[in-house]
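Only one chain comes next, encoded as structure tokens, the form predicted on its own.
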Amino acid sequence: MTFDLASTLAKHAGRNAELHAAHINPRFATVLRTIGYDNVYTRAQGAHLWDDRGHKYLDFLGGYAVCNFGRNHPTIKKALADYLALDLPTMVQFEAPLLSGLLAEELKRRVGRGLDYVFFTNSGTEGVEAAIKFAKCATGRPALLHAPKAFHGLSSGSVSINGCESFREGFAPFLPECRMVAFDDLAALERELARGDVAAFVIEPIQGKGVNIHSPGYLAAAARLCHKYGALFVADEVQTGLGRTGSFLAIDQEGDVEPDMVILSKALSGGYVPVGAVLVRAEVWKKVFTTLDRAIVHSSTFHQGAMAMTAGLASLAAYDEARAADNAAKMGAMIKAGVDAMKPRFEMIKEVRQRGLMIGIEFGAPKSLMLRAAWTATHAMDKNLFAQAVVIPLMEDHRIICQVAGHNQDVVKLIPPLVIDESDVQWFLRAFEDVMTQLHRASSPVSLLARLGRNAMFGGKKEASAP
């Protein structure tokens, strides 16, 4: 029997929740339902989706910075059309693929920094295990450091160097000798690096749970410590890089960082092939790949597969074409300058960070005795209810996708695709006055449990208005 995808499509429309509750994770199912996030998309271009019922979404989560370039880019859809129709060869395994050269090239260039060689992988995650690997490989040492808060994946050690204990409960042992060292503190990164037993300090040059930013110089500076005390420094751009940032690499604007591994991945897929890739100094891959009998040594069945090289050298192109790191440092910029003009007039708000399109609210205690009431209520309930009454009413209120940045965090992040336009911005920006005028009564607390409430009941279907 022929397999068709469209008439496949249609005979099963609506069923999204009914299939994943039954068969994948019925928990997800009800916590997308209480929060209103149950619709059913059916179509999306660029910076939008639309749903089952016509109506028009502004995507600001960008399936978690992997949409960089909006979703379905001509450039890219092209580029994985036309492999398909050429029928080239692929997983051969025992061969040299020219695509992937192409790739390793084509990053090496844009990347720079003295980096040689280029490991494929998978996704973020396997970029994280690949360069753990190869850290102790290359120093001989176990210990690994990284900081509070940081978030480098879910897989058992990727996990180990996770800074949430969120992610970490019941899957325990983790790797040994993971230690955490205070955010941005060079003497704590130095303590710990003197103890002589470190192979690497694994950082991502802006934290993605709360959009943390590091001070100026931190980086260079934690670089050359890493290398005075002979551990490597590696920076983990799965989320930062490819422009999210107003540059390629978020520590292209942080002077003279030396990393000896620089990890990429979520937005190299242009939104359609998981695919990853670790830059590596030579000095490195060297002490890892010794010799003929170790040539594959560290590898992955997919890794160099060629529909995932093709939406890497695409995506590339789409970043180019579309001027998408200077667009992420104006349209941020606008978005940071609109929220921060609303300070004075909305207490809660208490701080803007942002660089390029990688934007944090953070939320904080009011002043007003009865606003600080409703506030003490809300985290009484639960510490994660604030910042959801700040996302669950931009969906269900105006259509606008976004995500609380973090567990226990008064945190909303904002990662949309890099192709949005100040007509997606002033959207934002006028939806987010509207909630904050709502929030800023003493109310909020009863409301928000309205809505999860009936939306646990019914599902969030509520009519939003138009943008």
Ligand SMILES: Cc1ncc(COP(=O)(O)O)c(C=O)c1O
Second form
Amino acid sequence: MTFDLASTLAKHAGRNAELHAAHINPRFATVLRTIGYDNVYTRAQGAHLWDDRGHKYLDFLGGYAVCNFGRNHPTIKKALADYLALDLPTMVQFEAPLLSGLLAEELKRRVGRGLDYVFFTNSGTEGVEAAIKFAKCATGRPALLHAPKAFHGLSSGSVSINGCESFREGFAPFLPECRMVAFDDLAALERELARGDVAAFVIEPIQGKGVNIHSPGYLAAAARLCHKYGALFVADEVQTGLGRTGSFLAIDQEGDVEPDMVILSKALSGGYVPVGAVLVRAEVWKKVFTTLDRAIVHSSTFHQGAMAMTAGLASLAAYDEARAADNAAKMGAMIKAGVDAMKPRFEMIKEVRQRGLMIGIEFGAPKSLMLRAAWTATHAMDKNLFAQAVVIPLMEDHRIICQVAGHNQDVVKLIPPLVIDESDVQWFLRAFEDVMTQLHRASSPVSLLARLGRNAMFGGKKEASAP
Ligand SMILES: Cc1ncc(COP(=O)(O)O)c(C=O)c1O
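Coords for the form predicted in complex with the named molecule, given the form predicted on its own:
Full complex below, order starting with the chain above.
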């Protein structure tokens, strides 16, 4: 059997939903249809996607923050095409591959902070798994601390330090001694650390679920507290890394934070090849890989594949070319200013939390009586519904892809590629204003229900007004 990609795609065009419903995840196929996300995308460039009808979409989800430099970035695309053309050996296993050495050197140069060795992985959750194992092995202690609403992945180890019950339900028992410490609370952290059994505090510098930002100084002080009590401080920068928050790492804006490990993934892939990296302090590393017969005591088959390493090196080049962190800071501030300016007109906008292009827009109960009734009715139906009531029309009426920020939260999250420009920002702000105008009508729950019902029955297709 020969395989030709272009003709295979052409032959089966449009079968997406049918194949997924039959073979992969019928529940997700139904969700997509109900929220009007059942589009068939056929092309992507930068921060935009096009569907099979030629409509253009604005991607404010960025593939869950893997596409920091935009989809199909020319530098990354060329590097991967070159990689294939060169017929290089990969996964020889008993060799020291040049590309992983170069990527490790480059990551260390950019991250600094005395982190000496780089362990490569195939995903964020595998990075977290590695960090958990390294922390236990290096300290000889069993306990792990994490924050409420923390998200570090969904493998058995990382879900054990997940702070959302919705992700944990049904998957017990978890790793023992995983304890939650109150968000942004140094006294609570110190109480837990003082028990003397903590291997590591694993923390997202900015939480992905809800876009919750710590008070200035918290992360640096938390790292110092960990060290005072012999525990490790692990910065999970899987989502916040590579320019997302306006600097290479989010902790770069947090003063003198001294992590023992930093976990990267997502954007290092260039949006193409899964890859992750754990940067580890030498003292920790040496306690894990102690002897020659433990030289590969933690490893995995694909962990430094040449194509992934190529994607990583090219992504770092794209980061520089796009001046990604600077653009994230500039565009993010523009979005925040635009939404903040709408607050006096739309009482349900409570707060905009923003660092670079990691943005959470939180909504809150309105004061006026009619709107309050609509708010209460929406929440009585489902605690996730209000944020969906923003996300759904952003897609259906304005062709903007984004997401709710987590379960049971009235927060919409924006994590676009870092290469968006002012016209993309204006596209979003115009759309958001229109959606707010609709939602600040007392009849909004009724129209939302009508929309969901129509989508469930007929799919979410409708002519939108977007460019
Ligand atoms: C902070 C953080 N850590 C870990 C992960 C897990 O990464 P992956 O989905 O690549 O396993 C995620 C994924 O969203 C994340 O946001």
